[in-house]
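First comes one chain, alone, set out as structure tokens in the form predicted alone.
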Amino acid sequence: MEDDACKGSGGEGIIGTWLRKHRLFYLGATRHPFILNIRDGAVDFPSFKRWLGQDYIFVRAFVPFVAALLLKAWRDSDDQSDIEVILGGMAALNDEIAWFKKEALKWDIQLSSIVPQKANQDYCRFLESLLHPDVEYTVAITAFWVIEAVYQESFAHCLEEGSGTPPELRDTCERWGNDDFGKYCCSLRKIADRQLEKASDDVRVKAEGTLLYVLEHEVAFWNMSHGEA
């Protein structure tokens, strides 16, 4: 699992504590019944069309958030290294909105008619949180990387030997499954390690506490996609 991967030889860090601490939230979140209904070839097409919909317009909404995420790490950052770290990770969200609109194409879905469902609008409005200059930069890089390596190991779990993803959802799962998003994550997740290891008691707190929300909304989005919510 990632947080095995990206351990490197310094340790665990303090988000490999954290992620044995809250195993089981973090397994709920990437291990999710609509997941594993990919991985074994059982999932509802029309849940994933939910999916699909859905997730396009929180990614508009994670533009604004990963902009406010660049001015942090302008302001914040002792190491310049992390701002190409996420303008990266920003011009590739420009490729990822096309790709949804291209995907709508195919599944015939009118994204201009999507209506926001309430666990979207509550995620939606968390990242908005995240947008105010009082947030630390800690706080939200921890939320960023979370967020981002929570659909890495989902759909790479899809890609796995054995799986049964359906031919038309390997584009999906390849698309956050790859190495080089695995790579991507583990950049963001050595950022966060390194923030959180100089932070004060009380910052470290909050990040955890954000760690935990993002968990929680991305059960809840998955649970909306599934028609559990």
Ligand SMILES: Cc1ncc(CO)c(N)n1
Contents of the next structure:
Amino acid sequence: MEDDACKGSGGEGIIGTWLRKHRLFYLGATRHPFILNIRDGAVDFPSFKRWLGQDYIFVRAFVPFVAALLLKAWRDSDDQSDIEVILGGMAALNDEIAWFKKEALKWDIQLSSIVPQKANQDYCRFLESLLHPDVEYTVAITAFWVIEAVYQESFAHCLEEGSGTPPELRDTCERWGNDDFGKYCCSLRKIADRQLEKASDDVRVKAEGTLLYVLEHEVAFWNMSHGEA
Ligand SMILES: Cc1ncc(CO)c(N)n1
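Having gone through the form predicted alone, I am curious about the other one (the form predicted in complex with this ligand); can you provide its structure?
Whole complex next, starting from this chain.
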């Protein structure tokens, strides 16, 4: 794949196959107009602030999802290092919550008064459905990888050479677009691929469906920044 962020980490794997198969859908989430506008310096700040406030709510709902994923890894993974990678993700969320509070001050956003919009509620409900112990580790880790990867690929795009990202937004782009976050996403992808390799057809089908649901929710989430949802 021409711009596969995780190349060099061994074969394209099942996820590589899926990314090729669902390429346009994936690009819909990682090259959304909201992101393209940031990159072109054309973002309007009310949209950005709307996104920021909604994402704070999302990230808080993401914590129990990652906690459930840790339990699934502890229960079902045969590689102990999975726990460390996921725990690293949990630590990043702790930083993120503090960062949102700091950023909210900078943009004069009252986090406590933000009302979750429908797309956010739908996405959080979807995350909640993955908490259930019946949801396989393989399915949940695939979801986790793609949730993180969409942000990584989106915001990294805003930092590429020649981009016109406004200075006030660089901090946001660096939060998810930095190389370490990229490496972390590749570690998640490797875990997901390893799990998918040995999964039954039934679980693999579920994981692929979950990947597509995540992409759909991510697009709807970016759409909220327009303020019509
Ligand atoms: C909606 C959304 N997707 C993914 C991430 C990545 O953590 C985030 N913060 N918010």
